[in-house]
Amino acid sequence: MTIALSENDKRMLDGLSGEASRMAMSILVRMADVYGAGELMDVSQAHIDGCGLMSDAGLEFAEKLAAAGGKVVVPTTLNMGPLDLQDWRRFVADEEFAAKAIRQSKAYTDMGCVPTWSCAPYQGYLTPRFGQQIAWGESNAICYANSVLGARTNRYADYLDICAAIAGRVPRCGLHLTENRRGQWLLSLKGFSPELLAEEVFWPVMGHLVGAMVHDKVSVIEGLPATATSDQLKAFGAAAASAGSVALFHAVGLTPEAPTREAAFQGTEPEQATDITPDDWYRAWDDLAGAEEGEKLDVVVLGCPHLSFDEFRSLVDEIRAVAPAKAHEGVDVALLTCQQSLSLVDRTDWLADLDAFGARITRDTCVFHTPMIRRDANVLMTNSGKCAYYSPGTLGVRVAFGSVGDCVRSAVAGRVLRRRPG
C-alpha cells in the first residue's frame, strides 16, 4: 500500500539525513506496509528492548546504525543488557560473548541512548506520562506503560526499536489510537476472600491466569484491589504479558482510563465476559510450579522484572525474620535490579544483612542474558510468574513458585518450602 510520508520522512527515506536514518526510516515503511498503516507518527520517548545480545547479527545491526552516524532524536532508555557491565566477570567466564556484548552497549550509547539498562524503566528515569505517544521494547514495560500510566505504545520488537528512536516515527496502528485501545473482555473477580487478595503472590498469579486467557485481547477487570502499589501491578503486568502477549488492561477503578467499566468499553458491549473465581486463581497457582514440595532447592531469583527499592525493602524484612537469617550453602541467591534501585539501597544498612544471607547482586542484566544459573541446577524457586513462566524452556530447570518469604524460608532451609495462599 502507499504509505503518506511527511517531508522529513521523504528526507530521511532519501539518505538526505544520513544513512542511518535512512536505514531506520526503510524499516519503519517496510513495516507501516505490514501493519497496513497508511501514514507515520511522531513518537516523543523510546525505550530499547534489542540491546541485549541475542545473536551476531544484532550486534553487527547496532554498529552498523552507530558506524553510519545513527542517533536517537528522542529520549531514549535501555532495557537490560548482556553483562552486569561493573560486576561481569563474577558470573561470565567466556571472554569472547563478554567482549560482544561490551561492544553491543557501547553502539547503543554512542547513539545517545540513556544507559538505564532496566527492564522496569518505568520506575526509574523518564517514566512517560498519560497519553505520551511512545516506541517501547519489553513485553513488561509496555504493558505497564499502556495500562498504568496510559502512555501509547505498540510491542515493538527488538531492532524496529532503534529505528523508532532515530526516526522518531512510528506507523500510526494499534494501541497509538483510541479507537484501539477499547476494552474487549469483561473478567470479573467472584468470590475473592480479602484474604487472598491481601496475599503478594495475588497478582502474578492472577497475570499469570489473565495472560493465559486473553492472549492479546484489552482485558476490563472488575475487582481487583484499588489499594494495588506499583510493584504488584508490575508483577501482574509481566506475568500477563509473559503467559499470553498482553500490551494493555484495564482494571476498573484503578487504572487511568477505566474509572468505570464504561469508559473502559468506550460506551459499547463487551464481546466476551468471563467470572473468574479462586478456584480459577488456584489452578493457575498449580501451573506455575512444577517442582514438588521437599524438593532439594538450587538456586532463588528475586528481581524478574528488576528489584526495586521498595522491593529490597521487603526481602530484607523477610530475612529479618529469620532466624538464622543465611542460605544453604547449597542454595544460590540471585537478585537483579538496576543502577538506579541499587543506588538508593546503598544509602541504607540493609546490605550488610543481604550479604550475610549469601545474597548475589547483579545489575542491569538478567538470568535469560547472562549466564548467571550453574548448569547443574535443577530447581529455581522465585516469586515473578514471568521468571517461573520462562525459566523451564530457557534454562533448563523446574520451577517452584512462591512468595519472597517462601523464598527466604527456602533458601535457609535448601528445600522448597510454599505455604498455600488465602
Given for the second form:
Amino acid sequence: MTIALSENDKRMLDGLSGEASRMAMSILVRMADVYGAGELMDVSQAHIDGCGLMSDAGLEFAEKLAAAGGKVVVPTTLNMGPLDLQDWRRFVADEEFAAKAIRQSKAYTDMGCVPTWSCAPYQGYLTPRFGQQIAWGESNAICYANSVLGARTNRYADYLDICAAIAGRVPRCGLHLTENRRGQWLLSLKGFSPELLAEEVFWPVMGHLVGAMVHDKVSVIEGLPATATSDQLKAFGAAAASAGSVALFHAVGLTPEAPTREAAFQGTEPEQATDITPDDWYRAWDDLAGAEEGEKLDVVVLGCPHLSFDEFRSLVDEIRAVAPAKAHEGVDVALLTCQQSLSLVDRTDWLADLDAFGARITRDTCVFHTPMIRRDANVLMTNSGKCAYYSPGTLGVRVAFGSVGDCVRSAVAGRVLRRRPG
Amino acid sequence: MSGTTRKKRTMQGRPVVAGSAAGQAVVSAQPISLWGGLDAKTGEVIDRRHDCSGRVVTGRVFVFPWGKGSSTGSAILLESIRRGTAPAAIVNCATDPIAALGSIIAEELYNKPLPIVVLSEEDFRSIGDGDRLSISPDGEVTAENSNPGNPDDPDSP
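Can you return the structure of this protein in the form predicted in complex with the partner chain rather than the form predicted alone?
Expanding to the full complex; the earlier chain stays at the top.
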C-alpha cells in the first residue's frame, strides 16, 4: 500500500530533519502500512509508556533516539518508569538495574518529555480535552482518554508513542476517526441491586467482565450508575483494558460521546446485544481472586493505576476505622502513586497514619516494573482488576481481591478476609 | 517421524512483517497480552489464565488469534528478539499492531525482524498444534502435519 506523505513527512523520512526524526518517521510509515492507513495526521499531545519497562532493548532504543538528537515536538508526559527516582534505594538493591533505569529515564527527559511518571496521566498534568487528537501509550490511560475524556487515540504500543511525539504524526486510522468510534456492542445491565452498584469493587469487576467479553469491540453500556467518579471509571477501564483490548467504551448518560444510546451508536443498530446480570458479575469476581479465605497474606498493593488524592483519602478513612491501625507483621503494604498526587497528600495530615499503618509509598513506578515485591511472597491482595489480572503471571503470586476496606482489614488480620459484595 | 502420513498444504496470508521462518506451531485459541503473557528471559507463556501457560515459544511459530491487553507487548517482543528467546514467527487471524511494532523496531535496531503473517480465520483454524510451519516473505504459510490425530509433542526438539 502506498502512503501519501506530506512534504514535511518526506523531509523527515529522508533524514533532512535529523537521524532521530528519520527513525521515528520510518517506523511510523511502516506502522501506517500495518494499520492499513493511507496517510499520516497531526497529534497535539503524547503520553509515553515505552519508558516503563526496563529492558536492554528499550534502553538501547531510547538512548539511540536521544543521542541522535531526538526531541518531542508536542507536549509529552511520561508513564511510570522502572524506578522511584527520588527514593529508589528504599526499594531496590540491584545497583546495575537502578543505573540502567536512571539512564533510560534520562534519555526520555532529555528528549523533552515532562517527568510526570504517572500511569494515571488523565488525573494530572496536561489532561487532554474533548476531541483532541493525541498519541497515548499505556492501556488504561488510552481507555480513559478515549472513553471518559473523549480525546482520540489508538492503542499506541511502547516505542511507537515516542516516535509519534518526535514526529508529531500518527497513521490516520482507527479511533482517530469519528466513524470508528461508533458503538458496536450493546451491553445492558439487568437486575443489579443498589447495594451491589454502590460497591467499590463493582467497577473493576465489571471492567474485567466487559473486557473479557468484548475484546476490542466498542461497547455501549447501559445501566452504569450516573454517579460514577473519575476513580471508578479509571478502575473500570484499567480492568477492561487488561482482560481485553478495550480502547474505547461508551456509558450511556455518563461518557461524552454517549448522551443517548442512539448517539453512542451514531444512529446505527448494535451489531450485538447482551444483557449482563449479577450472576455474570459474581463469576467475574470469582475469576479475579485465586486465594482462599483465611490464607496468610504477604503483600497488599494499592495504586494500580497510580493512587489519586481521593483514593488516598478513602484509604486513610479505612485505616482510621480499624484497630489496631497497623498492618500485621509480615504483611507489606505497597502504595503506588505519582509525585503530583503525593505532593497534595503531603499537605494533609495523612502521612503519619499511613506510616503508622506500615504502608510504603512508592512514586514514579509500580510493582510490575521495579523489583519491590519480595520473592517469597505467595499471596497478594489488591483492589485493582488490572493488578489482579497480571500478578499471577508477572509476580508469581496468588491473588486475593477486595475493596480498599477489605485490603486494610486483611492487612491488619494478616490473612485474607473475603467478603461477598452486594 | 518415519511411517507417518505427511500432509502438506499451502495458505496465502498477509505479511504484516515480511520475512522467512520455519518452526513447529504452538497453537492457542486465545488472544494474549505479550506483556504479562510472555517472559522475555525464558520465552515461556506466563499468563496463568492462558491456554498455553507454561509452554515455551522460543524458536516455534506462535499461533494465536490476536493480541490484547498491555501496550508494552511490543517492548517484550523486542527484548525477546534481542535475547534470542522469541518465537521464530507469529501467525494471527487479525493484525496485531503491538507485536508488529516490536518486530519492526527489532529490524531497525538489530536487523532482526520477526515475521508476522495474518491468515483468514479458516486457514488459521486449520493449523494444528505441533504442525511444522514454513513462512515466506510474501506471506505464504506452508503447514505440514506429520502425524494427524496425534500431534507431535510440542516440546520435543
